[in-house]
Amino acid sequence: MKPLEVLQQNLHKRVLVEMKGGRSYRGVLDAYDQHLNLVLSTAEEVLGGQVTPHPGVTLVRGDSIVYISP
């Protein structure tokens, strides 16, 4: 299965996104595209341990993401 299939099928799901750096967020994929940026909404970002929510929609470029887990 091709990586945006497993996008399409996680589509309006709950999704995990790490990042580089050791940032991560998880939130719902309201949308992508073919570049791997990502449209997060009720997101939340995680880092060193602290979480802090992100209310409203939140992007994330697919350049800094080093993997998305449904």
Contents of the next structure:
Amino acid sequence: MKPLEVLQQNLHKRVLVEMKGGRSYRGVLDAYDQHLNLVLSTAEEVLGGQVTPHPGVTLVRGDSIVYISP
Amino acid sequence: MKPLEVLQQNLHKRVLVEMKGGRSYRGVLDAYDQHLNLVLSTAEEVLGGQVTPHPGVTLVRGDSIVYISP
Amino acid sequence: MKPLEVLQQNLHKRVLVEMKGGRSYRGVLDAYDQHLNLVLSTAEEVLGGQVTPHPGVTLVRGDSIVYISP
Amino acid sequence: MKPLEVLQQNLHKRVLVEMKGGRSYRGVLDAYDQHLNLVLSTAEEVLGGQVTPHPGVTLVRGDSIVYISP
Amino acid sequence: MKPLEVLQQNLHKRVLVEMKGGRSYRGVLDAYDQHLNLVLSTAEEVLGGQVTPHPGVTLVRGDSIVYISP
Amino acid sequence: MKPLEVLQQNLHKRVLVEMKGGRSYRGVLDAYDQHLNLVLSTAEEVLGGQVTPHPGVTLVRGDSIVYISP
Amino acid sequence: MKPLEVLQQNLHKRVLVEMKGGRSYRGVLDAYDQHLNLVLSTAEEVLGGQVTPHPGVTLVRGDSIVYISP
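Got the form predicted on its own; could you also share the form predicted together with another copy of the chain?
To see the whole picture, the full complex is given below, headed by that same chain.
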């Protein structure tokens, strides 16, 4: 198994994405590429204990990601 | 679907671009490339609660971007 | 021997992963690639003395890793 | 349209270049390449509210640029 | 001579590895690659005056390394 | 014109090189390459208001450069 | 002349290597490659006014280097 297969297995499922700098997202994984660029839908952003809903989709740049957890 | 298709679908629509370092932009997406370099028109920059209008177009370098949200 | 063979030898075994910024993980190594992207299962995250269990799998981005220790 | 076409359209026109770290330049765009390396002429640098004229040309390294605005 | 030949000459010998951020390791060099990813065995980590033994092997990611000294 | 032609035009002339982190150099440009690695001769380094002469030549690594100004 | 020729001309001669983060080395240049990875012998490290001798050789990773001065 290669690491990106975890993303393939979790397409259209809810994932947690932890970013550099303390930001995190929880949303449905709609797309990914080999740079770990992700598209999340109906995501919530958490930063400093504050939750911000992201209606629609969010394109997250891979190089700011620390980990992705289904 | 690949992540950059989200940009294709949102060409000529208003997007929110969150940058590293706390800066963000809201503007019409006029162009993008595979590095996530973006062209925004009639953008507003938000930094530390202060809103600065960017008349005309703004070319935003992709490697400073954290996420893009339509 | 090449460094990544250490990962091959430790597939399905418990490893410690130390990250930039003081975060670390201890979990079972389920997958890796040449960028040192890792998949850990039943991992625990340690950050500032606080332990957080990660049920299921965690995809850790290689470029935030400092070292991996079986 | 690709993002760098904005630079082509603004050759020999005055642009604003915002850099990482709070520095910015305003000058005439004389040249650019695909790394966003730029040549500005008769530029002014702004850093911490202080304006410093750059007579002649200035070669600005692309990887320190946040955005370019005509 | 090319720099990496120093690593070849010191295979299976004790080396000191100084990392970005003040961490260092002293251990036996078991493997290396062209990215300066290293495998150390029976290593000791030094961070802020505190010594932590790393039993077994440690895979150190090359891009966090400042220097390696036999 | 491409940006690096500015360097070609200024070979063997005095240039100012501003670095990340507040350091700058003023010296004669003896050589350059596509990474913006530079060789300066009879350079002066300025850091925190203190000027240090660099007799002979100085090879400056391109990725620490912010801008070069003839 | 290309910048790396300065290194070729100074092989087996004493050079000063200034690193990101305030560290510097003075030692005999025994080897280099195109990434500016260097091997120094009989080097002295200077950090915060403190001089530490490095007996034997030191392999310095190129991407932490700011400048090299013969």
